[in-house]
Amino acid sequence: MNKIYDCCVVGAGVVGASIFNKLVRIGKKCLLLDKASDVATGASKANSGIVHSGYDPMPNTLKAKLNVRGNALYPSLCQRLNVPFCNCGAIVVGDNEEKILALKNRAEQNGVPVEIWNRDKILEKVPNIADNISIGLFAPTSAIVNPYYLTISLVDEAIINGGDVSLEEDLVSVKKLENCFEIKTKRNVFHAKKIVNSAGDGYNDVAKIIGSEKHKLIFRRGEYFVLDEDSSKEIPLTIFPLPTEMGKGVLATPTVDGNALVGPTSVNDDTRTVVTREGLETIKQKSAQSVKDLNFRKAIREFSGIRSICGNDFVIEKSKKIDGVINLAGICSPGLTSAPAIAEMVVKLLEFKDKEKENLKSLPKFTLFKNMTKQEQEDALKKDPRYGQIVCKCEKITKGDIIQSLNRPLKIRSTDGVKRRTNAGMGRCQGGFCFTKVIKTICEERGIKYEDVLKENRGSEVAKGNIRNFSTSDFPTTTKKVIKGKFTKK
């Protein structure tokens, strides 16, 4: 029999990654499985990136308790992982004092500090607030984070501390043996004493294979605009309208990368990550009710994400059908915020002691060349001259940065994977000039063919074959170089 893991976590989104990381840190032999070719390829890559304060969930629900606890854990978690975290605060704005006061009461029940702001106070912070806004509820503990980079870092840290990850694994069967589960995929057979189903919108597919409880899920699509970097100056904090039954509404928020997000829409029963003209028009109209004069001509990208909803609360439970299985379903907003607290709860449900082992390895700090000090840049160039070759002009990402991303603990072979680790391709041209250079670098570093490189997951190969007998050396090279930290023409 193969190695028997203490636990197998199915699903490599931010929640699954948090659980995986936590189990490894308390000394458990843990395996993380996912059908995708990288972590954070579902809801964890396509959301607002907001660490909610916790004023919104109904008191005494799992959402309320885990949101508040998760919010408290984030600053130290991000510091440990060297993940960008900005405590910018958030405000709910409107013209209905009664509804704002009701939210304030809910926040107080949840133990969340909030302040009532009048229009003059709001204008001091957000000069372009809509004319109809008369009152707001400010939550100082609300923050923003890069959700996919956080997920990547959680997994990387777990790997260097002994955790195992296997991607591109299509689950085929799960059989309960005398002392463990036999977990078969199309490629491998694994054994684990316990299983955590954290498969997100694929929860019921996994539950069916395991034989555990299935839950009725509602899928809700949300579309977003990404505005260029200077747009974040108009949106210095997260701005929400008054919430409705369909969610927190169309918000505007800065990002830790300096952009701004506006959205999402809320479309029921749709699992397609599509962006529609109607959805984008809805965002423009509804956002104007909170913030006026947003310049959507500065939009550099639109995207959509899917959130799965199960009733009015999270489902986090021991399976009553199969002993040793933990179910997590309907982990929608505030799932990102709650993730580290969910991990704590799952450890208890698994009946493991929550005591971290000694001598844990720290995740190295992966610093982009542009963010290094002058001395660090000079040292990096001496160690690897490829830090002097610009690949992505928009984001000033070097070939050395890309090589570094490919040599992190979790190995990838996709251009989107490089993008999520370096921002290469996230600027104004959206990869128009650097896409082939990134592919070439992946081929060189991984020792693979052009047609083996993915955009994101299996089936998204950037090429299907070679029609003119060329090699990666035929791709255009960089047109700029870096000398002692300064970008200059050749």
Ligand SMILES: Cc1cc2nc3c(=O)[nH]c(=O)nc-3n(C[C@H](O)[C@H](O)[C@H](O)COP(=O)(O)OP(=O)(O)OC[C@H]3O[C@@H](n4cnc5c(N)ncnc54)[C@H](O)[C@@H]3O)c2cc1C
Second form
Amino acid sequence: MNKIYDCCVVGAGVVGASIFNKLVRIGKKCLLLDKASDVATGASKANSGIVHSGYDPMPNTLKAKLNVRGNALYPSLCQRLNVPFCNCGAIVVGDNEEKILALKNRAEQNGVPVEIWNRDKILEKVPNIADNISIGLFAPTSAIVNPYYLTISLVDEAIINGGDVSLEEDLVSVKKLENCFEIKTKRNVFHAKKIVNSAGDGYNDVAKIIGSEKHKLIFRRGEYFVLDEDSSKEIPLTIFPLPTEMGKGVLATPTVDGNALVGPTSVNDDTRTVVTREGLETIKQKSAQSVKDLNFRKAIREFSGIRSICGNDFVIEKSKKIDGVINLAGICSPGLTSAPAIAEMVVKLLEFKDKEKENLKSLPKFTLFKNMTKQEQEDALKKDPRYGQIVCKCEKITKGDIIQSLNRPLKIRSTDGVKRRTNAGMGRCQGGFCFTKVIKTICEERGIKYEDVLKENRGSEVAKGNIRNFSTSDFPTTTKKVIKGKFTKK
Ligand SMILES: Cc1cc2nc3c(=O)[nH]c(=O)nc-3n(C[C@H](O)[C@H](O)[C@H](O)COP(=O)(O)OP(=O)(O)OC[C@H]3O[C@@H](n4cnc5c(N)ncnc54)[C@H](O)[C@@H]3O)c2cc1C
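The block above covers the form predicted alone; next, return the form predicted together with the ligand.
Below, the chain from earlier opens the complete complex, with every other chain and molecule after it.
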């Protein structure tokens, strides 16, 4: 039998990654499995990126407790991992004093500091607040973070401290042996004493294979507009409408990269990450009720994410059917905020001692060339002149930055993976200029053929084969149309 892990975490979103990171930090031998080709490809890459203060969840629920605890853990976590984090605050705005006061009461029950702002005070901060807004509830502990960059950093830090990650793993069977589980995937067999099912919208698929409890999940799509850099000046903090039973409503928020997000919609029973014309119209109409004159001509991208909802609260429990299994179902909002606190709770459920190892290694600082000091830039250029070659013109990302991202502890082979680590392709042209250059750099650095480079997951190969007899060094600036299996030589 090969290595027996103390625990196997299935699902590498921000929740699975937080649990994995925590388990490695307390000295457990841990394996993180995901069917995708990178971490953070589910809900954790497509959300509002808000570290909620905790004014909204119903008091005494898991959501309320873990939100508030998670919010408190974020500043030191992001500092440790060098993940951009901005404590910009948030305000819930409306024209109904009674409802705002009820929300204040709920915030206070949850132990969340809040202040009532009148219209004049709101106008000082947000000059383009909608005309009907008369009152607001300001939450100073609300913050923003880049959710996928956080997930990547959690996983990288765990790897350098001894954690194992296996991606592109399709679970086939899980069998309970005498002292551990045998976990078979299409490619491998692993052994672990405990299993955490943190598979997000795939929770029930994994539960079925393990033989543990299934839960009734509702999938709710949320669509967004991304506005170009500088838009965050108009939206200096997160602006929410009053919440409804469908969620916190269409918000406008800055991002840590200087863009602004406007959304999300709430469309039930849909697992497709599509963006619809109706959805985008809804965002325009609803956001105008809080903030006027948002410039949607500055929209550079639209995207959507899927919330997995299970009743009114998170389900985080020991399986009653299979000893040694922990179930995490319905981790919708505020799951990103709660992730570090969920990790603490899971350690308790696993009955491990929450004491961090000594001599943990720190994650090296991965600084983009444009963010380096003059001296750091000179040193980087001396070490690797490729820091002098611009690949992504919009975001000013160099070839050296791309190579640095490919040499992070978790090895990836997708252009979206590079995008999440560097922002290459996230600017105004959305990768029009740099896409093929990124592919070429992945080929060179990974030593793989361009047919092996993915856009995101398996099945999204950027090319199918070669129609001309060229090597990756001749890789063209436009993608050739290729018919699988047919090669023509010059
Ligand atoms: C529109 C929207 C806005 C949101 N905004 C916020 C916000 O501002 N603040 C906040 O706190 N929360 C927010 N959330 C909630 C937050 O995004 C989620 O709670 C969080 O990302 C859930 O993380 P996760 O790791 O549980 O799931 P995911 O990120 O979905 O990860 C699940 C992982 O499991 C893997 N998986 C699935 N099936 C299998 C399988 N069979 N085998 C192996 N692996 C599998 C997937 O590939 C994926 O990597 C929002 C969510 C949405 C959708």
